[in-house]
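In structure tokens, the next block holds one chain alone, the form predicted alone.
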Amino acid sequence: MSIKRKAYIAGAYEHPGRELPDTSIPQIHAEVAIGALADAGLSLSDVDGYFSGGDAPGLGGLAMADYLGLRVRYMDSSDMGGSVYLSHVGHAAAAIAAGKCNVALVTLGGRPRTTKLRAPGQLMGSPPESDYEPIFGMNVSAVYAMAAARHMHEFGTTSEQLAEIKVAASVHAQYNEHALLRNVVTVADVVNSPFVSSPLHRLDCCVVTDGGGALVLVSPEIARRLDRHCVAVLGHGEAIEHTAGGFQDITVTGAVRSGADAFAEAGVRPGDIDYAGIYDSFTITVLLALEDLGFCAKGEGGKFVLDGALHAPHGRLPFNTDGGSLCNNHPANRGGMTKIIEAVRQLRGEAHPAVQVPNCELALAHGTGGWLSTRMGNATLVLGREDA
């Protein structure tokens, strides 16, 4: 069953806080939920479908539904790391299309900056790889660096090309009053910043922030009644990749499959996309996604990002116009939610005027969750500026 035009994003809200030492995680979920519902012109009592990821505390969706006082008839607490919120939009659209719910709420909240807590998934017992990988020094920055090093070896990609991605994000972040990092940086700034894990430098890495975000999806019938410009869900795809017993090609992500499925369902091609929100935990994450989503050929990502290609409003593919996770926000160590929220702003024409893409009709949002080079969940959405 296709979800194309079967559900609409009616509300979106990003928490303005980046350091929230006095706000609990349930409070953050509640604040973003109320914010997104207010944006849609709805209330908590209208919600009959709830979607949350591994960042939801306690019993996850069960605990948060209780805390929020939701009376839901459909709930999804599946998790794919930071990409899961894109996955949840697809799942919510499918649930709405099947008549399982009419108003779906998706929330994210966390406080890794002020609590120093690790990602939620790491706190849920020992995974099967725990006896084999950490003893060799594998950590989150090391596995992304491994992918970057392999891409450089195979395709001649340079640190300066990766740095162009950070530069574009910083140019956009200067206009976002809530962005954690608002200073524009140069390629030299990036490549001269200290190594975190060679070949990745400190400025190749995303920020760590408290905060959260939420989305509200509704049926076409409700969308038509709301006094709000709604955004159509046109296509969705998701795919996981893992080590494949040691035979994984670490220069390739699941975006190859999730992107192809999303484009096919939407009936559009990469060249039709006006704006792209791409998960940017590290600069290499963006470069691989650009290739695997089909915006350029495999190995050509380094050349593609040159000459201001990613800069808004007039680059070949304006991306992450809020500053992305590289500069703006990476709440709960999960950047998928904010990629959707900024895509919604672009399609509504509500992005900052300095970075608003003219006549933005089609947007893509993509998430890469988990850890690149090991176990990753990928999810892609194609969204459209289209009336219900």
Second form
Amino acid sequence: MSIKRKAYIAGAYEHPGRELPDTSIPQIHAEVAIGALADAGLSLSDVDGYFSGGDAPGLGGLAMADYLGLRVRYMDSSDMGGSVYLSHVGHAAAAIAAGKCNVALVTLGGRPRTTKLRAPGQLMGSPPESDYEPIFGMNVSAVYAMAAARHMHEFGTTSEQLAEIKVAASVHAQYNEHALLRNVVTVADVVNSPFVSSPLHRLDCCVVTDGGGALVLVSPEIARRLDRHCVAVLGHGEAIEHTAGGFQDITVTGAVRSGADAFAEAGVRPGDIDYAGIYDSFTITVLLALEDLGFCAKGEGGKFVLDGALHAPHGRLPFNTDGGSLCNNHPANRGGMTKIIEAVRQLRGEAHPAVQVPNCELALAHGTGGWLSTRMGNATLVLGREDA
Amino acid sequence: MTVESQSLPAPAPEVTPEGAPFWAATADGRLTLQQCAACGRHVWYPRYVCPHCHSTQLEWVEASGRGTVYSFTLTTRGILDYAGCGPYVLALVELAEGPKMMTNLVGVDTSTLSIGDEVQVVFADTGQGNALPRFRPLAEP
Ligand SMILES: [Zn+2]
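Having seen the form predicted alone, could you give me the form predicted in complex with the partner chain?
The complete assembly is shown below, putting the previous chain first.
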């Protein structure tokens, strides 16, 4: 059974805060939940399905369902890092299609900027690889950097090409009053910024922010009743990539499979997409996704991003028009939620006028979670501006 | 710059049942790997089931200790034991037997280091009865 047009995104809300020292994490989840429900014209008492990721405090979603006073008959607290919110939209649509719930709430909230970061080992418990990778000083930027280094070696990709991705994000961020970084940067600014993990420079990396976001999905029947322009879920795919017993290719991501599944379910092709929200923890994350989603051939990502291809409103593939995680926000160290929210804004015609894609009918949102090239969640959504 | 092994921490692993033979061999300066008796492929890291064919017939074999640099980064972002140890090279070394192993490169000049360089294993004593396998440039014969 396909989820195509079986559920609609009726509400979306992004927390405006980027530094929230005086707000608790549960309160952030509550603020964004109320915000997204208000956007849809609904309230917490309407919610009967709840979806949360590893950022939600407590055991799965139990504590937050209690805090919010939800009457939940369907819950999913699966986790795939920052990609899970895209996955949750697919899961929520499937649950709605199966009659398991009618109003599904998806929340994300966190405060990595104003609280001490937890080390990954602590965050994930004691995973089986813990005695074979962290003991060598594995860290997030280093694994993405190794993918970038290998991509450069195999395909001739350059630091200047990666920098074009940051430049496009910064051009968009100047119009977002909430963006943490609003200065337009140049390719030279990026490649002259200090290395974090070679070949990735500081400006190749996303920002660390507090904040969050939420989405509300509803059945077609409810979507028709609401006084709100809704967004159709047309396709969803997800895929896990891993080290394959030591035989991994770190230049390829699970977007090959998650993207293909999402496009097939939606019945569209990459060339049909008007706007793309693409997970951008690092510039290389975007480049790999563009290739693996089929916007260009493998190895051609560096050439694809040149000539303003990613710039809104008139580039070949306008992306991350809120400034993305590279410039706007990356709440809870997880950028998947905001990729969906900006895609919803684009489809509703509610993006900033300077970056609104004209006649935006079809959008893609893609997430990459976990550790690139080791244990990596990938999830892709195709969304459409279609009434129920 | 050149990162020498002695400037890096050598945190001791928590030895799990699957990994005990591997860590015991490191105490003798030997690099070992699991090889699947069913499909013949090597497996890294140690585990109970073959991730290639799902057989549980995994056997320990001695590795050559040689490999090539598959990718590497000079990182300044050390966390946990590596916080504050200064820049170091994290790498994936493609072992002669096939699997890629996350490790550190030591004794390499980072200004001339390249993907594809040949390397050989060296061991850093953890002081807890085992040693971390790191890699340095292959010595000329
Ligand atoms: Zn096997």
